[in-house]
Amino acid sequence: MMEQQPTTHTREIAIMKDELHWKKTHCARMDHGGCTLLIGVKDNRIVEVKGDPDGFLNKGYVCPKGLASPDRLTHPSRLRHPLKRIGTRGEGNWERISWEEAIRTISENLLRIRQQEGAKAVAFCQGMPKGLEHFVLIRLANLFGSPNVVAVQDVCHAPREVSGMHTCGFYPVADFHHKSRLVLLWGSNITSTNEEGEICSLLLDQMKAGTELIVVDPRRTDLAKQSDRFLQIRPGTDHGLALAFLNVIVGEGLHDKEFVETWTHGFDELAAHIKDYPPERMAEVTGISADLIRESARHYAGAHPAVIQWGNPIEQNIHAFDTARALVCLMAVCGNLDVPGGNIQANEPNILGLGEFVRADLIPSKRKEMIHAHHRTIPRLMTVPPAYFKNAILEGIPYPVRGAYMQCTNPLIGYADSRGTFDALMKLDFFAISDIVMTPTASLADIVLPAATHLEFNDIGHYGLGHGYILARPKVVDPPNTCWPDMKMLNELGKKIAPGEYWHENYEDFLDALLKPAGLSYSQFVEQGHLKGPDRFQKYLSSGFKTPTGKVELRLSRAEKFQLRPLPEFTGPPEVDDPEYPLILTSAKDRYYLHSSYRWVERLRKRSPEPVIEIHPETAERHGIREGDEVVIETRQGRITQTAHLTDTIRPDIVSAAYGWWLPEGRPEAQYEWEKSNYNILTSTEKLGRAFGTPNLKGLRCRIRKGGEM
């Protein structure tokens, strides 16, 4: 659970206190952030961090990992200058040299391998996007003429956006800052990890004014504790639930008939299409009782308005696009698109857009030259899924990759099938990454350079993200001279790679720019803490929606041209049932680190100290394990080990793993132990979906045993 500090500064101006300043801006880079802090500051050193009580999104509440940040700035591993690879790669082994030849090294051997195979054959690689540097980042691929900007984005948002532009024209986002009857809480655990700017603390003030809580997720979280109705499902068939919470409330003629008749577009095959999915079919599928999907699916209609939370474990399995397609149909079905307190249109305040952000328009050609264009993804996927990345890797499918530029990414912990990662880092010609410490990723690179962290410099939060608002994150203390913000690392590179002109003197100049339609500069955005576009609803009333029907596509008009399934269909679990595999593995985010990042920090680690699978007691009795064994997890992809806690928060056929384990206090010859207890040794790339090149990270067959045995 978040935790609430009190405190009585609120003014944006820093407060003199005993040579105390008190400096407000937003968390960032411990998750998707949003939070507004205030940072108490002395002698360039963080002594105190608390939650504005007057926060846009949070209001005073700010969690462990927001308190624990100024750890990172101050840590005895931090890089403080950039490094060269001295050996094999791998082994290593550096040497320190200056940042002029940190850049001279990375942009001669990109302009080298641009010379021999072209620019495509050049990748730059981001994770989680984290704040502007993801579109400077952008800007600097398409200046340099490479198509390829590699993302996680397959598991993680893409599925959920892409699939609202083609079906409803925009980005279903949860409105929580106006009053909902009923919020359905899907594979979304916000009190532990905030969801692309969804803070918790807004909905938690609608439920105590009296909203209706609906919480569907295999674990029984601590909103599902605290829910209307759990539906506690089995990993990776969201979809089915979702097909018969259509059947039910269409059957019983529960939907919005006025906005589905004059604003939908293929209603009639989809409410032929979803008998197919009664709830006492999809009991025996999803292990939810067919009459609590029946009672749920009622309340969510009887509801108006009601918003479904979203999280980005419904993107993490081969099923994506059918998943997100059904919920975007539950949702217009019962006339909860872009009305308050629904799933909503965001709009943007007045700011530069982003393709004229990253010069979109010099790069005409990128939707064709794009890696994964040669595996017919679903248009619009405009970063280049992992497991297409290393197969132009490794394979040269469908035109070899050899270099690589990377940020804010740890891959051979983050991507799916941890040694095919592994092989193709090892086979790339040259790449260069930066970071805040050495990772299992950084430790296999050629450049190392060290970045400076959030708190540290100024930057834009949540642009791009869909929601409606930037957020000012003004730098509270200056970073070490040797340490760089990633955007001033791609403003220097871009001047030796790519045209000049197109770059700044000083890398701050693309704040004010982003800033410039507002009327703003950056200094005055900081005063005023955050810009949110108008409040403007049902704005299809007067333009329709934005897809080639006008109305909502419950069945895709353009389906047999992307060669798509029209309808959103169940063909069955992530994996068939396996009987030397029993058990369904899944995995959840660690509300004390954000993905592989962190596990360095001293007070985070003591929260969380070692990788744990839960298991349910009964799971574990018939295993011969007991609370705190060594583990070791098997699928047919490989086997980790992780520490054992048993919990009837999960249900018997369910075990749930660790995921983003590496241990900093490893040896760094040996990449950290990356192999030991790393979920994605676990997971396979073998088997992608079609829309987004999605691998299954949840819903695997898996068994467990107690360590030590054979």
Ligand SMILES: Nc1nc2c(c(=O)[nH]1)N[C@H]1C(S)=C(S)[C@@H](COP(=O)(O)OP(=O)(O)OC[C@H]3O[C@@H](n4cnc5c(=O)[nH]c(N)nc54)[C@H](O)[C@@H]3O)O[C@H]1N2
Given for the second form:
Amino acid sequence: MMEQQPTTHTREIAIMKDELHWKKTHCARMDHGGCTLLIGVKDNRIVEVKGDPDGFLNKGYVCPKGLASPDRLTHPSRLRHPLKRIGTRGEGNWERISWEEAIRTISENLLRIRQQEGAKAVAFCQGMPKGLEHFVLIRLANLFGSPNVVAVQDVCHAPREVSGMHTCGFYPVADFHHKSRLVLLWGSNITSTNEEGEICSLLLDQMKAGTELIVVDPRRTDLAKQSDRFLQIRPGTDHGLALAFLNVIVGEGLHDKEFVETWTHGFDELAAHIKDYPPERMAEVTGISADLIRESARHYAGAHPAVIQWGNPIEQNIHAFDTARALVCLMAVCGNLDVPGGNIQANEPNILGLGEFVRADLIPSKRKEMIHAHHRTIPRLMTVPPAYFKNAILEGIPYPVRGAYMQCTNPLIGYADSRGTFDALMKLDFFAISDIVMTPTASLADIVLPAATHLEFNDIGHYGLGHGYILARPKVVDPPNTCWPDMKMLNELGKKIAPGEYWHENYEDFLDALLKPAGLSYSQFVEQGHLKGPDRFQKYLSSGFKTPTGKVELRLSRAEKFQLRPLPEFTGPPEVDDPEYPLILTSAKDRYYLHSSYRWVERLRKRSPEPVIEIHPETAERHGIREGDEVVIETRQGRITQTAHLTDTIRPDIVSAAYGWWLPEGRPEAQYEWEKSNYNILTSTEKLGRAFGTPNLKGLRCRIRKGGEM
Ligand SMILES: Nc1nc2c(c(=O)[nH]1)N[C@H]1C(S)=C(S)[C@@H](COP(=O)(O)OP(=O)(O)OC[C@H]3O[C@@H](n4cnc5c(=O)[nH]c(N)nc54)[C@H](O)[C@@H]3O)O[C@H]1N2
Ligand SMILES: Nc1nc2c(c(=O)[nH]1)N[C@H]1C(S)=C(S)[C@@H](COP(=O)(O)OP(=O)(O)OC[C@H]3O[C@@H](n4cnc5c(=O)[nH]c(N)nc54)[C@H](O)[C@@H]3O)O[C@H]1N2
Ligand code: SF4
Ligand SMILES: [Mo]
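And the form predicted together with the named molecule, for comparison with the form predicted alone?
Full assembly next; the chain just shown is listed first.
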């Protein structure tokens, strides 16, 4: 048979289909996102990814995760159908169901629980904010009538944000867009993490131009190697170090006297209080020499503007509030608040406010009713700390929680006390989760929903993060046609479990609603790429600081009312010395993964194939451990194994273990080996920080031994 010749028309289409198109979008869901990317697309397939040289935050930079990000979309283990559990929870048996049945089953169960126990018995859970669905989820919770949105904020930004709001009326973020004379990188490893869009290329450019760098980290990171001063801190003692900085600066009169005089409240009390923290005393606590503390504090005070880029370790132990408070005081007394190149109050562009977007007005009793109100956490913490969520399920404190809807999260690996979390998930009457692959948590759910993800739907980035800009993340390719964006799932579920008038015919209307005050449609916004608030600094000169006294509250004026410490204190490390557990355990994020995500992306797994614990060679030798050995890590809470990597970049009294591990290649009915190397088996929620309900994730007492030995 003769081959049929294509007509002119079909030939044209064939050429069009093969053509390479470049589309501009922003990277997302591999960290907080931010890099402008140029994506080469051929025939609905992504064939190339490049950093955009004109990118607002990255100026051409792209990291290995960004380059590998399209691999998520086409991966064979991608979830493609809504699934319903058959058999017992966690057994790994599923039945494919339609979207219609999935939404109906979820709504029936959540409504049933609401009717039996009240709306607050249903929780809405989200992991790291990834995109606009985060806010649609809060809206759904509000409209359903539940005050309980559970999020990981207790260990991720809330201590920094909320302590900032109480102290100076805003969340002081690092301004890398203007020149700083000095950068104090405090527990922040941004060449690996680029947290909240603080893309490291901006810092590296400043360093090339002569900006001085001081690094506070227990590990000699890449940036520590390039720094002018490296303070190799004992994990969990950051509050002690910050107080010693204040001791030197105020004691030597190096503070910004004019600013302090006019714009701070409680300086004299702070000055008297910090006399208790001389560098010599804090040297013993932090393991950093008194001379180095003194010199570093003098440099920070002497360079103006200077900026503190602070990271997760500040808030990943029970002293989160004291540490964050001490650091904001440090920024303030040196006159670095809200100045270009300092720690600024970012001005949001003219878009729909968060409260309006989530319809906070419809749930006025939220503050009193949310689970953590019972635990008297700090005012303005609006999401439930996971430890309290777990207690509500397991012990009914302050009331029982029986159902949950989860998205973009993997609590079995990400929450402290994984075994307790397992028990809690097992005890839930009903829970549904949406993800892009099956995870240890999803494997315990009643309903699993297949999400369309980044590059497959129109999204807006950085909304609600407080950095003063939003980023366009237009869709680049079609999702598998059975996968829905989370926003669509929530919109459809919303129509069933909350008043219909608050939902849209098409979920994309959320995007337009958000942009409406700016006078932009979503497509106009995409043309523009990003939207930034105006550069305005030192707003306090005209309107004061938004605190009860109108000044930076070095001493909190309402501390007594809220039962908070009025001045930052050092009350010891997060865990006391324990001869049976002589080493200090900490962790850092893996440059090639996001928390527990993407161990199944082969290109990334090749770069970081297994969970690795970093041990100093002397410590390893004492324990008879060699490079590549299996190592058992034990705390009073539990035991896991990881692989030894010997390195002198870490102090001999510290080990740094990998966090976020499960094995996608493991057995589904064993929740993909969630117990084997998962760091949070080692963490506990018995002792929590009062202000935020934060557990100790870093600065734990541990011991190690070679695997296979008793
Ligand atoms: N010990 C210890 N614990 C920690 C931390 C630590 O440093 N140490 N860090 C804490 C911090 S800072 C955070 S933010 C949390 C993070 O906690 P989580 O945000 O829960 O982190 P992940 O484990 O990355 O889980 C995210 C899930 O979202 C899925 N996902 C990705 N894209 C999409 C999407 O578009 N839609 C849907 N529905 N799902 C998607 C991924 O596949 C993954 O399973 O963990 C905290 N826990
Ligand atoms: N590659 C990658 N990027 C990410 C993420 C990820 O999982 N992977 N997660 C994203 C999220 S949600 C967040 S919140 C950010 C977090 O970003 P970062 O704040 O940078 O987070 P970490 O890597 O946990 O910690 C930073 C550094 O603190 C050091 N450190 C450990 N313990 C202590 C301590 O007690 N004191 C001090 N001063 N330093 C200590 C670690 O050695 C590490 O170098 O990153 C985001 N970006
Ligand atoms: S640094 Fe973050 S935003 Fe930039 S490419 Fe990497 S993962 Fe994406
Ligand atoms: Mo985070």
